[in-house]
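In the block that follows, a single chain appears as structure tokens, in the form predicted on its own.
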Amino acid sequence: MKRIFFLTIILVFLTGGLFAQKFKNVALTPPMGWNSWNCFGPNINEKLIKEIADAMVSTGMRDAGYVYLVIDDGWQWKRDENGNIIPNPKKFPHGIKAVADYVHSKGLKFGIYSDAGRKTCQGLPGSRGYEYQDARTYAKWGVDYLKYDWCYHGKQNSEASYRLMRDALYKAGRPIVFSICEWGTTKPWLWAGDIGHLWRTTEDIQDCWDCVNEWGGMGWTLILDKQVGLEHYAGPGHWNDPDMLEVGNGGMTTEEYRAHFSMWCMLAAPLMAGNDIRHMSGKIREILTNKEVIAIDQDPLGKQGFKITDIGDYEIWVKELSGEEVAVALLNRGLIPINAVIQWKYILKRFNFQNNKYRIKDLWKGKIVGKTDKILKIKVKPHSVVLLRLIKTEKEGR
């Protein structure tokens, strides 16, 4: 009898061990996807999710990367006799399942959103207290993602309430990407590496370069600035999230908008777009599926970039890119023009690179621009920036 119990307490140890496996292998480069609140709020529904999930496939988003459709909050309706949260039947008639078997069909992934306190933002079911019965549910519906907001927390401890969760999906048995959403208040970087695969650092984006709203949201410069520092907790599987992308709408100019997509992609962040990609327009379309530059932010490396020189508007930040090259982007935040000049020997100490022979490639006029044996003076626009990749000189050019 103690033999077959200390067999049951080894298979238990053993088949945790590998669902947390699994858990861990879901993000190893930052994901990439689609999110629906910053162009919806909670104004979402059966229909236009599938319509976002037809877009994602027809722009070509979802080749390029986004594979993520994840539901936001506005979804919830009620929880039934038994505690099972139900989804709202006026916005999904056929449920949530149905919507992820839609999703799953165009070769995409289906994302979810719930809140570790009693109440989700909107004044929706909140998961305290359902932790393991939501993650059994979601694991049901078929979700592959999963962000996990932080109002109406109370006095709740952020660690355990976040720990409890990812121990709720361990239990469900599905790999689920689990998106830490607790706004940066705890340091999470201090104590999610082994919790979630991201997590939130500042409070909410704005559609703008570097406006505060009164509540805590504020443009994505200011975001930005927040990141100094983050660089070190950041890897494969575990990743600061500076918040969902802007792009597409409508806030901010052309050059703005490859600015944000481009630092974003520094950074290594996971990319969620968050515009109405059903009608977005061709020069938007072009950033968000501009291959060479989410190569970037999905270098298997898994580098955070950071910044080395900070002089007024002017900075530039580097990125450590695998096969020993680099990304550098020249950051304009002021209002007149910026002729900066590079002496490429000083960026490649930074990574004890001794080979000085690389091409310069600018990410988005797509051709090489010099050469690092060689002194690059190249004029950034006002709000811009200018990337460009280090491309060893052995190599073709991409």
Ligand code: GLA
Given for the second form:
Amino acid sequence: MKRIFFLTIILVFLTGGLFAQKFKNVALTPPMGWNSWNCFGPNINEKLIKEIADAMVSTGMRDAGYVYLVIDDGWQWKRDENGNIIPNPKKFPHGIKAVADYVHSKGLKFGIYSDAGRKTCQGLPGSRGYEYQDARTYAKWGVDYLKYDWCYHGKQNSEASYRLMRDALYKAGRPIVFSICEWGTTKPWLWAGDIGHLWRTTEDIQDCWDCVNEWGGMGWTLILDKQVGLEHYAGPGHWNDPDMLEVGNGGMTTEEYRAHFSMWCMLAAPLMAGNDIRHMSGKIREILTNKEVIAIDQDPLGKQGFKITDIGDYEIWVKELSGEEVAVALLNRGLIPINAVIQWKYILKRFNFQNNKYRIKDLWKGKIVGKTDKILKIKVKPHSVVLLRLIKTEKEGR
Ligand code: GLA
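Take the protein just shown as the form predicted on its own and give its structure as the form predicted in complex with alpha-D-galactopyranose (GLA).
In what comes next, the whole complex appears, and the chain from above leads the way.
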């Protein structure tokens, strides 16, 4: 009897451990998908989400890696007498499971949004006090991704609140990407590594180069500045999240969107498209689905890029890639073209790769522009990025 008891305990322990491992493994590279917020705000409904699912397939977004379709704030209505969360029947007349099933039928994964406080940022019911019940509901609906916000948290402790939901998701037994959206207010990079797969590092992104709004939202270059130093906290299964993409939402030029996308890839950021992909232009689609640029973001080594040069409007960012390769971004934040001159030794020494030889590929041009044994002279247009990949040709002297 005693033996059976101990064997059961060991079995429970082992399966629990295996499940925790499975849960951890859902984001070994930064998650990619689409989220409704940046383009539609709370104006979401079943028809829109199904059309987006169709467009994810027809535009090639799914095949480029964008597999999570996430419904942000605005889907909820109220709780029933048993505390179950009920979706807004006008927006989602067939419930959430029907939408999740449709999304799954397209070879995509389905994500949803809630909040660690009493209410969401739209004033709808949050999960405070209902964590285990909501986690069970999400698992029943087939949810694969949860974005968990931080409005109306009152005096709640952030780490405890997010750990509580993480435990509830574990208990519900369905592997789910857990996206912490606490805006960086209590430095989640210091405590969230084993709680969530990604954590927001700042206030909300705005569709502009460097604007700031009154409640703290900001353009992507200002968000970029706030990522300096955070590179030490990212890695497979746990990522800094500089917020969702604004590419294609209309507030910036194509060149500026290309720069925004390039730098998010350099940061190993989660790539959540935030535009109306049903009606995007060819140029925007080319940015979002550029395979070689996405490969910088999704590199299996999982290193976040960091800044090595900052001279006024000119910045150089580098990112170590697997196989002793390197990505280099030359960012011009100003309005005057920059004639960049790159001494490769200076960059390669950072990684102790100075004995390797590389060809240099300009990823947006799609062509080789030089080799690392010569200085590279290249023009960086105003408000734009030149994104380079050093492709290893041979190794010397080791
Ligand atoms: C917060 C989040 C946003 C979005 C909205 C929804 O502002 O940071 O990303 O989810 O709430 O209300």
